[in-house]
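Okay, so here's just one chain, in structure tokens, the form predicted alone.
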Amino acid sequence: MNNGQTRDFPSDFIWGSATASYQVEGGAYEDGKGPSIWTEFEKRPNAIADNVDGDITSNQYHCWPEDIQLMKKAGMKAYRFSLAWSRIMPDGKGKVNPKGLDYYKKLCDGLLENGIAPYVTLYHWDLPPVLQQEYGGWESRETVKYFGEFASCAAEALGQRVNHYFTINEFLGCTDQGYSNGIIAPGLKLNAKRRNQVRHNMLLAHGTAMQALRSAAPHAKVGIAENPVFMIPAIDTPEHVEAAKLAFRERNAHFITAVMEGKYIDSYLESEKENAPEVMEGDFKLISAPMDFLGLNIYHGKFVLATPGKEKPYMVYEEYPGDSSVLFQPAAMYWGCRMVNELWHPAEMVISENGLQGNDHPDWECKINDLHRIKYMREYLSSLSRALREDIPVKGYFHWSLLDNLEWCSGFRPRFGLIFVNYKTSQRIPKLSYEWYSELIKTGRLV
């Protein structure tokens, strides 16, 4: 038990939140800003819970300043948020907005002037629809070239105020949940070979912006924002720790495991045997660059069980029939720091995301007691304690997320914002949860 000398995180540790531009700004056609694939996709009848849309949502666009100071008064010393590519360049390439890279600069100064560090997500999944319509989006290396491009042009605006970026945002979500299961923007369902292409060109996709970024922003530390599947060890024995450590690696080969070992492991090429990607030469050479950091975003885990003797030494529980509350699984933000760091030793790992959905409203005093995101918080944020007192290299922690926003196809029906938004007049109410947070971030003790 905790005394009142007793920390579970150091003074240093970088505590904040984190939105995503299209889910939160707002703005959808003002000064200039150009459609996303979001803003077709959300067109399509039932696309979106409701038939919502994203013009206004949160209404960040116009709130920030309200944001920024409801952020300083919790102690949040760093927020991540993404860049709309269409809003800074309208058709995905080309001619640039002036305006819109007006509005990130007035965002950082902002948040600069009150002590709070900007964390940048160049592509958190709203891609200009131009490229889409003219190459197929992220079916085609031009729009790989064209990020490039965009990350230059955004990092060389913001120059000095921005001192960390994130490249891209999920890709499992920017990659089978858009092009192959068809839930999210662009809708598509493409073939296995056609979808594994996209993953790869996501991958390069991520290591062409991480050279822009070397080259216009050399101060600034890069590096992902990555959901993998977490295992977890049915039990904390070598041999189950070491199962659930293959397992990761193998199930997540497309994504981290190629970014971080700088090739698609046997298995991997195996199991795709002819739907395998085209890989050119220097393609990894790009992809396997060294980031600075490593961001996870962690809300589940999976258990495995050790099985010697068999084919594979490992079993992966999928599906936990009539219990749906094993989905969220506390341990997995212990594990999966532990699983990152044993594999591939990253100098520097953050939290970049980690939340609970609810359906969050006023009662009659105008309060939000959100305690079931408390208990969550109170659990995960244990469990990754336990991480940094084994000395694994976690320098923070952004919960997902700062605000009630649209949740994509989920439209707004999911609240997980710390702070409750009225969708229809733009009013703030904090939660009960966010004066939980508070209270940890001044004194680093989970209470």
The other form holds:
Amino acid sequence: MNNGQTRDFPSDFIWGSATASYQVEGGAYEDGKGPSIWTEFEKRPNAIADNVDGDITSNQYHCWPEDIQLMKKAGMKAYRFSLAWSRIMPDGKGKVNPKGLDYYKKLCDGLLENGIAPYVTLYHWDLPPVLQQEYGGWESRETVKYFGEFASCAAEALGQRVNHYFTINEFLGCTDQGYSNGIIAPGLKLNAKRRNQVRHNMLLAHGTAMQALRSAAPHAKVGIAENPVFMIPAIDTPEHVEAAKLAFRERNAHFITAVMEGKYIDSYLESEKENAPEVMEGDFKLISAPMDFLGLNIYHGKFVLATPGKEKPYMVYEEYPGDSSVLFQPAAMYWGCRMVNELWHPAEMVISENGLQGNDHPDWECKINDLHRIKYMREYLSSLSRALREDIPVKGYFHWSLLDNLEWCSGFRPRFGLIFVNYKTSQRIPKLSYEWYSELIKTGRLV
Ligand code: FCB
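Moving on from the form predicted alone, kindly provide the form predicted in complex with ligand FCB as a structure.
After this comes the whole thing, all chains and molecules, with the earlier chain placed first.
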């Protein structure tokens, strides 16, 4: 029932959900798939919580028809998933595995037959290990080159099935977390100089894949899924808003700012000094080629205060004393979209990820009443609707995640799904948040 109220979201808003290959597929050794750096990383003792592995996870490799029906029943219009590079090219280069391509063709066809648009991420952190061993992975431009070849190969095979691509998912996860903190694959701890080169090569990987997609899939819209550090002005006055915007641009100088502005801004170069990455002629032309849309993964935000008269005109609060729920910052949604829009005016934006982990388990009636997730979604989406009211061009929202899955080094403990997965049987049970989301999709209204 409408009760005469207006919608919070337009009827053509693209509602969807998101996953990534290593986290949901399973089928880790099937039909000619090669390993990934995760298949190796998971063998290190305690690299992943409880020493679990990605052999089966949510088993989407086998359960995809059921998953599509669940998406359809909720009214979802789009599904964001990633391609496992080594399912398609077991060695990351050269020989192509037709059965790997067949899997993604079937998945796309199944989605399309049910009115769901495939949004394909080319790289969500599962590099073929041959490229790691032979070239040091993203430390080398060779890997970047092979990524371009992989992008062409995948896009040619998928053809008209796919109209939307994200080149890569989250720069930080591809670079610092794997190459300098070492908390995710490949688990390295490089110095700042080498880390900065990995960061630069990753930007280049984005640009190289863009170029490959423009010729292999000229019909498709191409963007990126990035998770910058979002800034929220502590007080909504022009002074604090400007300070937060400046902090946002500077804090993300090595990733999104570089892509959007086609250069490393001075503050970044000054802070890195002799560790600044080597940039070759033409790099930034590739890196900053115009995108059709910008995907933002929005989970957190940091508060910012203007500090007039001080050397640094802003202060970023990394933590909020007295507040234990630092991860719950719905205002990041509105301010994130607004700042990106004011700074760089992207043609279109989508929220490529947003969601909450929980320790969700069925109760004695086999129900999962995840009210914490409903609360989270209501608050974040209400913040997003504020952005829409101000005509910020956000066209869609992909909830992370469709279903419970393997949360990288945290293993199976955090459950992010709208749908519960029993990892022993692969059984799916929609949670209460799934019902809530279905209703929102139907009515366009937040209740
Ligand atoms: C994002 C990742 C995604 C998932 C969510 C919870 O940073 O892109 O794969 O792990 O966090």
